[in-house]
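Given next, in structure tokens, is a single chain: the form predicted alone.
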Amino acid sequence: MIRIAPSILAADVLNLERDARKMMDAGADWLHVDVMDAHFVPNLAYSPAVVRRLKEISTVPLDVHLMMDHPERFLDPFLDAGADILTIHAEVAGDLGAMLGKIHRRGARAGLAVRPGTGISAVIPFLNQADLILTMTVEPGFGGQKLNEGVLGKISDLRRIGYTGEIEADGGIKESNLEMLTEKGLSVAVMGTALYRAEDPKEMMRRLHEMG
């Protein structure tokens, strides 16, 4: 069955809460949390603090995204807070193997993440250290952007030469997508704008769930 990851991204910020418990009552598999830091990504998200308050609350895990020039300085911030699943961007400089061997040193899932230029050729050689890799659908950065239906075919690359992980895809998915990416071999969906905008998230979540 695909996972469902609803992005607090989306949430409403006065109201984090308040959300991701209503994404969690919905049904919602993991929390998703984009991390930005305005160098990386034209936008500037989410804290420790705020990774570590979800942490007391969440019921599901929390799926962290650093999208960040140089992740190695925060890594352990974000897994003291609580972080379950810590993915970092395969085009930043840095030694990306000793990164993903932190990570589960310290007891969490690793994952390997790629924009829509960045070609699967790039997390090969991290493959048996991944848990988890990450296709980006659109540039990172902005919630509500129209998936890009071209990068898609890394998902079923992935999957063509033996990729048993967890294969995400983040980005303009919604439920008239979805089924398209899970053909492709998608086991993890993060969704924002079209769950928490839905009239009825619990039904829609079990619609979604169907669907892989």
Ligand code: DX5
The other form holds:
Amino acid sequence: MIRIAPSILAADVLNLERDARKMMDAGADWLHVDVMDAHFVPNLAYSPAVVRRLKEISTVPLDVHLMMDHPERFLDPFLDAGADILTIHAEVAGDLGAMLGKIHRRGARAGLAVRPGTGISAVIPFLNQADLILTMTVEPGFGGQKLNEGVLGKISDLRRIGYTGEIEADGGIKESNLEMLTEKGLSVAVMGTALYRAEDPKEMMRRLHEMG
Ligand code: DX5
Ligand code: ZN
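Starting from the form predicted alone above, please write out the structure of the form predicted together with the named molecule.
Starting with the chain above, the whole complex follows.
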């Protein structure tokens, strides 16, 4: 069954606990926490302190997405804070294998993300180390963008070459386009805007879970 990971980037930052609980009560499988450094992406979002407090109230795994250069500097802070899944971008400089290995050694699941413009060739060398491949369906940095359908081929290509880990997509996902992603082999959908704008997130989540 498709896992739904609401992105708290779309939550009301003045009511983060309320909005996190709202999505967990609605049936979220994970909570997706976008972290941005104003360098790798032109935006700033969430810190280890936020993850630490979310961990105190969360009944589901925290799926932390590091949209930052030099993620090696922040693996420990986010792992200490309680990240259950920690995803770095394949485009950053540095030893990706070493970073993925460190995340594993500390007992978390390790993810590797690619921007829409980065081919899966960037992740192929790491498929046996990555528990999750995040194929961004928008240019990272902001919620509320339109899904880039050109990314779908990456999902099916990963399954075709035999990748059996989680494949997650993030950005522009909504009820009307989720099925074309699950048909390609998607296993986790990050959704921010669509869920936080939903009249009845619980009812929407029920329908979404039936899609894959
Ligand atoms: C982009 C962010 C968004 C957000 C979800 O860097 O990662 O993808 O989580 O976006 P929407 O609001 O389009 O679901
Ligand atoms: Zn994200």
